[in-house]
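Just the one chain here, the form predicted in complex with this ligand, laid out as C-alpha cells.
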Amino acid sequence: MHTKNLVSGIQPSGKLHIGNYLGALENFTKLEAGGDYRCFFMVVDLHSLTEPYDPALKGSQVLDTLASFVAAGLDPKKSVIFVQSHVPAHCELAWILNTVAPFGELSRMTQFKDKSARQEETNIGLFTYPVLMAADIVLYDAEAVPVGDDQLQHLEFTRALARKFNHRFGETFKEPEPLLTPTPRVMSLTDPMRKMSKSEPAGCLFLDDEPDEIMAKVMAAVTDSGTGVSYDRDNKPGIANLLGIFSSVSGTSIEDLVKEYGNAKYSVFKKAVAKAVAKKFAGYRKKKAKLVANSEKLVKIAARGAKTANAVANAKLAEIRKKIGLL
C-alpha cells in the first residue's frame, strides 16, 4: 500500500517536446515504477484552454497527449491516468481557492507575465491558471509534483495557498514538493536562451520526430561559432543544451561526454546527439502510432482514470466544503 500522492499533469496543445519528455514525462515512468507513490497524472485540457486553439483539434490532442503518457511507459493499471476536464471536481475547488488566492501574488507570476505578453487580449483563466493548477493537486493530497523548473514558482504559490487556507479554515491540505530531474529546463534549438515549449514549435525537438527531421533539426541548432565541445551554460549555452539532452538520452555523464567529443568539430558533436535521440525515442514513436490507431483503448483507460480520480477527489471536496461551511 503507497503511503504518500503524487500528482501532475501535461497539457495537450500540441505534440510533446523533449523537454517534456526529459523535464517531467520520463521522470513520471521512473516514479511509478518505484512504486513509492499512489500516481495521478492527467492530461491538463482545461489549463490548455488558456492559449490559443483551434476547437476542432482539441479532442484529438487530448487522445494524443494520453497516447504520450502510455508509449512513454506509463501504466494504466499502476497509475491513475485521467483526462483533468473530466474530474469536475477541479474546477469547483479551483473557484473556492480563488477567493483565497492573493490577487498581488498572482500579478507576480512570470508564466502569465511572458504568456500575456504574447497575446492580443489577454484571458482572466491564464491569470488564474495558478490556482486551477493548485485545485489539481491539493485535490488528490499530493505530497510530491514532477515537474520542470518552469513549474516551481507555481508549485511555491500551491504551498503558499495551501499554508493560508490551512490556517484560516483548519489543517485540510498536504504542502506539495517539486521532484525536479537533472534537465529540469531543456532550452529550444533555436535560441538557447529561452525554454523549448509548445508554444514555441519552430524551437522543439518532438518526441514523434522521425530520424531524419532530428538530425536537421539538430544539425540547425543554434551554438556559438567556436569550437571545442565543453559545458558551459553562460557562454555556450547551445552547445550546453545539447550536452544535457546527450546525456540524460545516452546515460553517458556530461563529464565522460566531454572527455569523447571535446576536440570534436560541431557538426561531428551534433550528429551523435541527433543519433542518440533518434534512438531513444524509436520504441516510443513505434508504440505510439499504434495507441493513435487504436482511440477506443485510449478512450477506455481515461473513462477508468477518471472513475477512480472522481471518488478521490469527490472525496476531498466533500471535505473542503464542510471545513469552508457551504451546506
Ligand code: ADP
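Could I have the structure of this protein in the form predicted on its own, to go alongside the form predicted in complex with this ligand above?
Keep in mind that what follows is only the chain, not its partners or any molecules around it.
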C-alpha cells in the first residue's frame, strides 16, 4: 500500500528530446517501479498556454506527450496518468491560492524573468505560473515532487504558499519535498555551452528520431580541436557532452568509455554514440508509433486517469472551500 503521493508533469509543447527523457521520463518510470509512491503524472497543457503556440496542433501535442509517457514505460494501471485541463479543480484552487500568494515573491521568480524577456508581450499566466504549479501539487497532498535544479525555486514557493495558507486557515496542505535525482546535463550538439532545446532542432536528439537522423546529427555535432576522447567539460565540452549521452543511454560509465575510445578517431567515437542512442530508443519508437496510430487508446487512458484524479482533487477542493468559508 502506497503511503505517499508524488506529482509531476511535462508540458505538451512539441516533441520530447533525450534531455526530457533523461531528466524526467526515465526517472518517472523508476519511481513508478519502486512502488514507494502513488504517482500522479500529468500532461500540463494549461501551463503550455503561457508561451506562443498553434491551437491547431495543441490537441495532437497532448496526445503525443501521453503516448510518450506510456511508450517510455509508464503503466496507466499503476500510475494516475491524466491531462491537467481535464481536472477543473486545478484552476479553481489556483485562483484561491492567487488570493494568498505574495506579489513580491512571484516577481522574483527567475524563470518568469527569463521567459518574459523572450516575449514581446508578457502575459499574466506566465507571471502566475508558479501558483498554478502549486495548485497542481498540493491538490493531491503530494509529499514528493521530482524536480531538476531549475524548478527548485518554484517548489520552494509552493512550500511557502502551503505554510501561509495553513497559518491563515488551519492545517490543510502538506509541504512537498523535492525529490532530486542525479540527471546528466544534456547540451546542444551544435553548441555544447547551451542546454539541448527543441527550438534548435539541429542540435537536438528527439526521442522520435530515426537511426539515420540520429547518425547525421551526432556526426555533425561540434567537437573540439585536438585528438583523443576524454571527459573535460572546460576544454572539450563537445566530446564531454557526447560522453555523457553515451554513458546515460548505454549504462557504461564515462570512465570505461574513455578507456575504450580514448585513442579512437572522433568519427569512430561518434558512430558508436549514435548507434547506442538509436538502440536505446528502438523499443520506445516502435511502441509509440502504435499508440499514436491508435488515438482511441490514448483517449481512454486520459479519461481513466482524469476520473481518478478528479475524485482525489474534488475531495480536497471541498475541504479547502469549507476552510475558506465558501458555501
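Positions refer to the first chain, counted from 1. Computed from a predicted model, the values in this text were never measured in an experiment. Rigid core: the largest C-alpha set superposing within 1.5 Å between the two forms.
Asks: Does D232 move its CA by 2 angstroms or more between these two forms when the core is aligned?
Replies: Superposed on the core, D232 moves its C-alpha 2 Å or more between these two forms.
Asks: Tell me whether M133 is among the residues that move between these two forms (Cα shift of 2 angstroms or more, core superposed).
Replies: No; that C-alpha moves by less than 2 Å between these two forms.
Asks: Checking K195 here: with the core superposed, does its CA move 2 Å or more between these two forms?
Replies: Shift of 2 Å or more: yes.
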